[in-house]
Amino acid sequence: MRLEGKIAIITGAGSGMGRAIAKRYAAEGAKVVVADINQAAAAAVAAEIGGDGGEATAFQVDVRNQEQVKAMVAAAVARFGGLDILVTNAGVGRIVPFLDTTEADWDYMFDINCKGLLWCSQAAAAQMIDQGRGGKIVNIASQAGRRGEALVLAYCASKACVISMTQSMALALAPHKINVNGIAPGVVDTPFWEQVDQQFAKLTGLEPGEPKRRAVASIPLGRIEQPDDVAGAAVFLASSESDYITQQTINVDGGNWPG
């Protein structure tokens, strides 16, 4: 198991691609901090994680609020003994024409996408170089952050801005030989995604459910993304064998975007 005795935090962890990642981590041997905003959902997934054999405890955060973030770090330090591995999974997109955004939207995306990203890392990172042990920082980024997308500008923004980041971070933290990377994601067959489509629909004048089929003819491998795709590179980032990357975000999108 290649997270065998690793201690992980994973937000938006109650759904979708945190909950993928979430039990693969626990599969593959990792003590899991399962947070979500949503108690109940986060402990759902902490459930389905001790029924299968793993270990692992819900939290309730939200990650725009740093004096909880701070709590779930040392959540997972009473309860697990450190922390090694931080994936900043937490994110939110609304569907909004660009003359349309206004300073609420704006905010809404960057407080959790990009701020939230900020005191999770910062308070993970803290306790990492504390232990003197290194680690591991993933961050969920997504293929909107490569391209502008008219009807998604702020989104596109955030996630650009997830993936600058993570290239700050890492130089920040390579002395102490923490790792920070990201992964951009494409469309993922999740809750998350069904709301895209259902706005995009409607900004479009298409048919419910016709967005997202255009979206998945466009992908060259022929077909949606799952959960567990994004989660498997969640795993190599997280563990031993990409003690040698740092800095990069990795496209996870079935060849949708070349850059």
Ligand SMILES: NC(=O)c1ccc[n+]([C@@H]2O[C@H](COP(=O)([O-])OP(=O)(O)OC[C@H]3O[C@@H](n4cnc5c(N)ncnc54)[C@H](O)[C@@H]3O)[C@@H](O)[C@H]2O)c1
Contents of the next structure:
Amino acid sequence: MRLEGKIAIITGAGSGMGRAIAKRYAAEGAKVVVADINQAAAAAVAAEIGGDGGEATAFQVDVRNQEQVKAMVAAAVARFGGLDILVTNAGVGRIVPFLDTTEADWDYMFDINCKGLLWCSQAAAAQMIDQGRGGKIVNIASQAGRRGEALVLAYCASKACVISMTQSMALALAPHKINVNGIAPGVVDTPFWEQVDQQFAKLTGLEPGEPKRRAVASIPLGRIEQPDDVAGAAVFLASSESDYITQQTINVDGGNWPG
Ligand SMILES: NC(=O)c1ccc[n+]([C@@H]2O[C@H](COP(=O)([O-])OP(=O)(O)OC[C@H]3O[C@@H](n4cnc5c(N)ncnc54)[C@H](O)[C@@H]3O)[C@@H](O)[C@H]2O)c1
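Next up, the form predicted in complex with the named molecule, please; the one we just looked at was the form predicted alone.
Let's see the whole complex now, leading with the same chain.
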């Protein structure tokens, strides 16, 4: 098992990719804090992990709230005795044309996707530095952070911000042997893309389901990404196998983006 004895927090772990990563980490021997704004969803995932013989606890957190985030890290330490891995996966997206983007849209996406990521990483890094045994931070970015889209300005910008924050945090934390890397997924089969599909359909006049079908049709590997497709990279970036990798954002997108 590649994460035996490690203690991990995964934000947004009540659904989609966060859930898949939490379950895989537990299967690899980690003790997992399933953190989500949706308490019932977090509790259900923690129970699933327990049912599979793993160790997990649920924690309700709004990543925008610094006090709640500090309490989340304190809960990991109180329950499991420390913190080795943070996955900043909680994120949201809205499809809004450039000219219609409001301050509320901008703040919603940047507050959760970027400011929340900052608070979580700061609190986790402070704990890891105190412990003095290094650590791993894995940020979930997106292929949306690699290029712009006319209908997706704020979300694309927020994910480009995640890629940039990954670089700065990696440099800041390298002296403490804390690796900071990112994963940029593509079109992933989660509740997130169901909403994206509906919003795209409304804006473009396409039938619901058609935006998703077209997005999937352009993926070189020829199928939609499953939440579990990111779990392997997430384990690798949390394990000792990636000790000499930092500042990188790895595309896990079926070949959608070449860079
Ligand atoms: N689905 C995709 O195609 C796709 C592609 C690339 C990147 N991503 C990114 O991957 C991450 C996970 O997305 P997903 O598709 O699994 O989405 P999802 O909607 O299935 O899950 C997101 C989870 O985050 C939680 N959350 C939302 N706001 C929160 C907050 N303020 N504090 C704590 N938790 C909060 C939600 O309750 C939910 O459980 C996001 O950062 C998303 O931007 C998604």
